[in-house]
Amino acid sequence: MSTPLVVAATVVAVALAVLGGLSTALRRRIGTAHLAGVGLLELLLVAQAVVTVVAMAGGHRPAELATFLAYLVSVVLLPVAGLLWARTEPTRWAGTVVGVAGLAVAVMLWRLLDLWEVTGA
């Protein structure tokens, strides 16, 4: 895993959470800024997943491989699931859904990094 990618994705995820909370507070639905934020976050997460898979193919194995892989797949899918859910929500709470997804991604990324740094050797 790349620590700079984790930091960049965390910054985008937290910004997305703030944007979602702000739109909820202002009683507005999600817009293009939310879509762009989720797109950027997803791009960073896919890049992180590719870097991680390449490192694993090179021989690095985290100690808890199944847990690590479950987190890795989940963290890539979570922003898309949150956005799809938010797009179907016709109320101002759509921003909250995107915000919660962003916060969950931020926490999961640091848990992934923690799992990655503990090797099974």
The other form holds:
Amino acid sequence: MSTPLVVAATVVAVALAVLGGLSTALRRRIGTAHLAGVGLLELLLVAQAVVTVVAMAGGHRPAELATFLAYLVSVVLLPVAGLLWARTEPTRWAGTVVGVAGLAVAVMLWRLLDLWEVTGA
Amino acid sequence: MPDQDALGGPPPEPTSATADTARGPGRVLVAVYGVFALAAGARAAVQLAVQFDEAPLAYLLSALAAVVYVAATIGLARGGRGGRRTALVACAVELAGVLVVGTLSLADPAAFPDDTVWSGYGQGYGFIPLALPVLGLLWLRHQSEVADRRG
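Moving from the form predicted alone to the form predicted together with its partner chain:
Below: every chain and molecule of the assembly, starting with the one above.
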């Protein structure tokens, strides 16, 4: 995994959570800003997944391989799932749903990095 | 959905007092439950498959927690009388679970060598596992009242 990519994705994910909370506080639905935020986050997450898979093909093996892979797949799918779940919500709460997905991604990324750095014998 | 306004337009006027557990704040609740169903499910699956012998009790509890989160997510997302009942049972089991396991894990740490979602009242997960069933039960009570008023 690439730490700079994790940091960049975390910044975007937290910004997305703030944006989502803001639109809920302002009683607004989600708009293009949320869409762009999710798109950018997804781009960074896919790049991260590719870098990670390449490193694993090169021989890097996290000790808890199964957990690591489950989290890696989940973290890529989460923003998409959050956006799909939010877009059918016509009220201001849609923003909070996107925000929850953003925060969950931020937490999972650092958990992933922890798992990545512990390698087996 | 994309609006001219980057932050999105104002929400439409509420059309009717719909008793739906997956609307409004309920949608956020389902999202959080979904994340926990995913996290607890993945964790339990790995623990049961790879290292079951190390701490069977903790891992079975992880599996139970995962099942409860999945049931609550589905119940809240489906809504209606049946969905509310499913979610009510799931939230009640969840609250009991987090209180019992939380207390036991502090009283007898040796019995829980490896953490579950409910250890230390959900400490490892920002105490969200403790807050979630309470919010879920409050939301379900509110939705039942709305449904009753509609008759």
